[in-house]
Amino acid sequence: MILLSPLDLALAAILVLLAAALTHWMRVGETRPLLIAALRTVVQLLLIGYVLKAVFGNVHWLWVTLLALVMLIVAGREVTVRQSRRFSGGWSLAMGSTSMFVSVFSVTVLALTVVIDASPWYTPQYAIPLLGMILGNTMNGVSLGLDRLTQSASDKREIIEAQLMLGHRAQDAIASIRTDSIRVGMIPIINAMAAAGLVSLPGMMTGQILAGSDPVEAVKYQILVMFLIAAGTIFGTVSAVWLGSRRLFDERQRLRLDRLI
């Protein structure tokens, strides 16, 4: 594998700076978030690199579990911060974290114990990368789904309340919005699967090929990962949107937009 020097990374960073300058010149308004995200990428990846080096050198289920919980909490927070409207009182965090915990951890454990059959099953070399890839993509789906749910409920308040006054149940009144929100959350992973191999070479496959692995074996792992990501994303998005649609109404079947901020 060809090793990268700090100069190589600096050259790549120049491209991001040029992109930031372009967005500033065009008054897009995302220059500062872009630069902050780039800085966070450098700091966070360097930190996780040293953490993983330590975890790989001291294999124990406790360290793997602790790292997985930290990843889940951070993902739960990221789900909420970019939504135009979100549930107040930490409900968005709770819904996102709960749905991701149920879907992502179940899919990851199944893959480690049945498909890959790692020994022990919590071997960090397999557990952490798989969990990170599934969690990251599920986070995107959950965030998009909840954002569409809350925004659509706000925009279509009159329609929902009219259906409630006509005698429809709360979950029937919001059924079309719930379905559309789930569809939006599924779009990224469906696009990624449809374009894999033709438009894009997914990250895990590319990394293994760059590291010198046999391309066919790299493809096998990438197919496995794509299927795991699809399952985790869909299960997580459905769970989060279902919980969110329940939270939008009280026990008397009234729409409660005051629960959003």
The other form holds:
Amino acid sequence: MILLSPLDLALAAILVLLAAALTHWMRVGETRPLLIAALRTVVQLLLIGYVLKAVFGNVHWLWVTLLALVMLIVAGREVTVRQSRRFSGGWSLAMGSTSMFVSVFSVTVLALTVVIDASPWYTPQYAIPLLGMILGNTMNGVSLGLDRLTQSASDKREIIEAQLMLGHRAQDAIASIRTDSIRVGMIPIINAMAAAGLVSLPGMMTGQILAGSDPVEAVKYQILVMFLIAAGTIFGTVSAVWLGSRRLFDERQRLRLDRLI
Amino acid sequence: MVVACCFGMIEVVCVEAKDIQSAGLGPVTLAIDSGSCTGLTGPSGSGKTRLLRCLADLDCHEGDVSLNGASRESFTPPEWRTQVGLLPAESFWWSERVLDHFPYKQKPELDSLDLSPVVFEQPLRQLSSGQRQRLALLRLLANQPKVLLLDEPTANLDQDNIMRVEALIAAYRNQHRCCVIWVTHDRAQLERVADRSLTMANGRLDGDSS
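Starting from the form predicted alone shown above, please give the structure in the form predicted together with its partner chain.
Once more the chain from above appears, this time first in line as the rest of the complex follows.
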């Protein structure tokens, strides 16, 4: 494996600076966010690099759990801020985190104990990257699904209420919006699986190959990860959208858009 | 409130609402007898629509509503809204095909509202607003509600169709002994259809002018 020197990274950084200069010159207006995001990449990744190094050095379930919880909280917050109309009173955070917790953790634990079978099963070198990849993708599905749900419910308020007025049950009145929201959450992972290897080489596999692994071994891991991501994303999106569609109505099956902000 | 009706039977209160209060509305108390029609007028924004929505249990509110003496809580929400049918001022449709909106896709009787069966073939968005409004009334009546809450049911219609709608509602009311609340700005229409009329202002019922 060829090790990267700080100079190598500096060269790559110059490319980003050039791109930033270009957007500034063209008055695109995203120069500052671009630079801040690039800086965050450096700081956050360096930090997580050292954290991982420390956790890998002291294999203990407590450290793994702690790191997993921090990741979950950050993902939950990210789901919430990505909503254009979110539930008031912390419900978006609660529903996003709950559904991600249930789906991501069950999929990851299953993969670690049954499929990978490392010893101990929570070996951080496997557990943390797997969890991170599944959580990151599930987070996308959950936030896309919830966003579509709340957005559509607000846009189609009259259509939903027209059905309520005629005696339809609330969950029937929102059924088409609910399935549409789940579909929206699933599309990215379906596209990723369909394009994998043809259009794009998935990042995880590329990383392993760059690090000197045998491509076929890397591909096997990538397939595993893709499947875990697909399962996690779909379970997470379905449960988040389901919880959200319940929260949109009260016990008298009234559409409660006042619960959105 | 007990009135003798034309058959000499004792008529009971059909729908009763006590102390209805919601944002910008109330408190409103009213009782409507079976087979009667109450007109409701008042300036825009005075709370007429809000009152109907509260009666149909679509908006949160305080107060109690009952149907034939049974409190609303003893009905499931779908049961209640099937019995207490609200016809909103603008009709909304969730499918492209007219028949998808009728229970069991049963074709309604169209003649009484001068609609031709062609409406079943055309996509909904190609129908005029007047056609949709008349279909919305048929869609509501297909549920056989015991209470009709009508929010300007003839607003988009020409004179002939206004008369047809009034006649259809009157016939339905006679046949099912249902009670009606009819919101309209048209005084002449109130004279024709309502047994009594109430006026709303600033979220309250102003006075009882029979």
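The term rigid core refers to the most C-alpha atoms you can superpose between the two forms while keeping them within 1.5 Å. Residue numbers count along the first chain shown, from 1. Computed from a predicted structure; not experimentally measured.
- For the chain modelled as two rigid parts, C-alpha superpositions between these two forms yield a turn of the smaller part by 10°.
- Superposed on the core, the two forms differ at I14, whose C-alpha moves 4.2 Å between these two forms.
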